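Let's start with one chain on its own, the form predicted on its own, as structure tokens.
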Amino acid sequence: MTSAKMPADEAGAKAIQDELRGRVVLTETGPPPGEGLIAGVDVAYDDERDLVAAAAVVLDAATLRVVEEATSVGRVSFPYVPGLLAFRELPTVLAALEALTVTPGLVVCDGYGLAHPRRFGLACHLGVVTGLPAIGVAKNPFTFTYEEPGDRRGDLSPLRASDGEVVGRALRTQDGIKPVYVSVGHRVSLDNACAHALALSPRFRIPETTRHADSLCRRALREATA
């Protein structure tokens, strides 16, 4: 893995944007699901110091127990700007990823991937940097509209932009439950991004990958500020 370039501003953090974005590879299938190792990450902040944690759980996709874990602490580095959030979250988020002894197979972030103003979300950026497959399924759906998906686990609809570009779908992963909002990040197919998103969530709305990731990192900034 390397480490991702930091920007001194925001022209610079959209120029690295601009960089970067052409190397998302929208052409590979990615891993199947069910198979293999899936990291998740996720972010917790403390503003009032500055603080982010950051976590990365690594499940078996078979069983969907976990495998390894690390987090990581680290000063937030870059102011908020909407579109740009990724700067704020991706030298930790790597932190944690570079802390694990086993390489996954397919890293799932909680947020999005081409489904960003930009085209260009945290999922994009971190498989773009790391080269691992990469998914975005968040909580809702940002700026994007779509129609409501059938009631059913697995039914799905098209996620667009203002312009009418699909850029992901809104995926019912539990019956008569809230959809989440997956979309591509790096060297998966919305088709198998999707499927990888049912898979993880057996039992709950969210990606077991996510829920793993989501309370170690709370923990470990819980620890960072007591």
Second form
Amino acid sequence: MTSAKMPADEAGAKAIQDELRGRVVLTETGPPPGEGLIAGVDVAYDDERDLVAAAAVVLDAATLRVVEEATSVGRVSFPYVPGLLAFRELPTVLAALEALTVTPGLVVCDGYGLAHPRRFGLACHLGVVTGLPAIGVAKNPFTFTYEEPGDRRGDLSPLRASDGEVVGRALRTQDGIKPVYVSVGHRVSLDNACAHALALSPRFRIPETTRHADSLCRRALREATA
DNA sequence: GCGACAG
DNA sequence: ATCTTGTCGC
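Output the structure of the form predicted together with the DNA; the preceding block shows the form predicted on its own.
Below is the entire complex, every chain and molecule, led by the chain shown above.
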């Protein structure tokens, strides 16, 4: 049973990030793009009721058909603090992942991995804690900068931190549509992270994994009794 | 020093 | 993240 260490405060959270960051693995262990089982995870909040719902949806990478779904509902246990998002989302997400009966070869997170102020975003944190290969696909560039990629699906450009370090890529998943921001989480190369993100987005800007998880966690929150 | 900042 | 109907388009 995997659980997330919960810090008492922001300083404690940063200490945990510093400790876990050294366990990020950069060598490729995940399935090749287009193969295996890929899980998408996402979370929805209800501040009124102090509830958080997470969903984990597993797709067959070859067909993008849903293989299994799981949800988990809990109490919000950490505030939203930029840079510390994982502490707010992970407890419930891990519970949803553990409710699955299959083990995915890759987990796609709605947010960042190494593209993070402290180089340890949600996807890195989830990957290290579960041991599963993970990538981050975010909808916003956060504080990072990039040259606008070409306007065709598959076009990309480096995503850089303020010091110039490449921390991910802006990836166009649909012709003429705003790119998504891909970064490595754990046990996946940046090339394959982008290839997976592209393969998972044949029709929309956002990967099918994230789209399924997003709608499922919203539904779980609506139907939650508490 | 202050504000901005993934979801 | 969330506040939110109808409407445009395939």
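All of these numbers come straight from a predicted model, not from anything done at the bench. Residue numbers count along the first chain shown, from 1. The term rigid core refers to the maximal set of C-alpha atoms that superpose within 1.5 Å between the two forms.
J.: Superposing on the rigid core, I want to see if residue 29 changes position between the two forms - specifically a Cα shift of 2 Å or more.
T.: Shift of 2 Å or more: yes.
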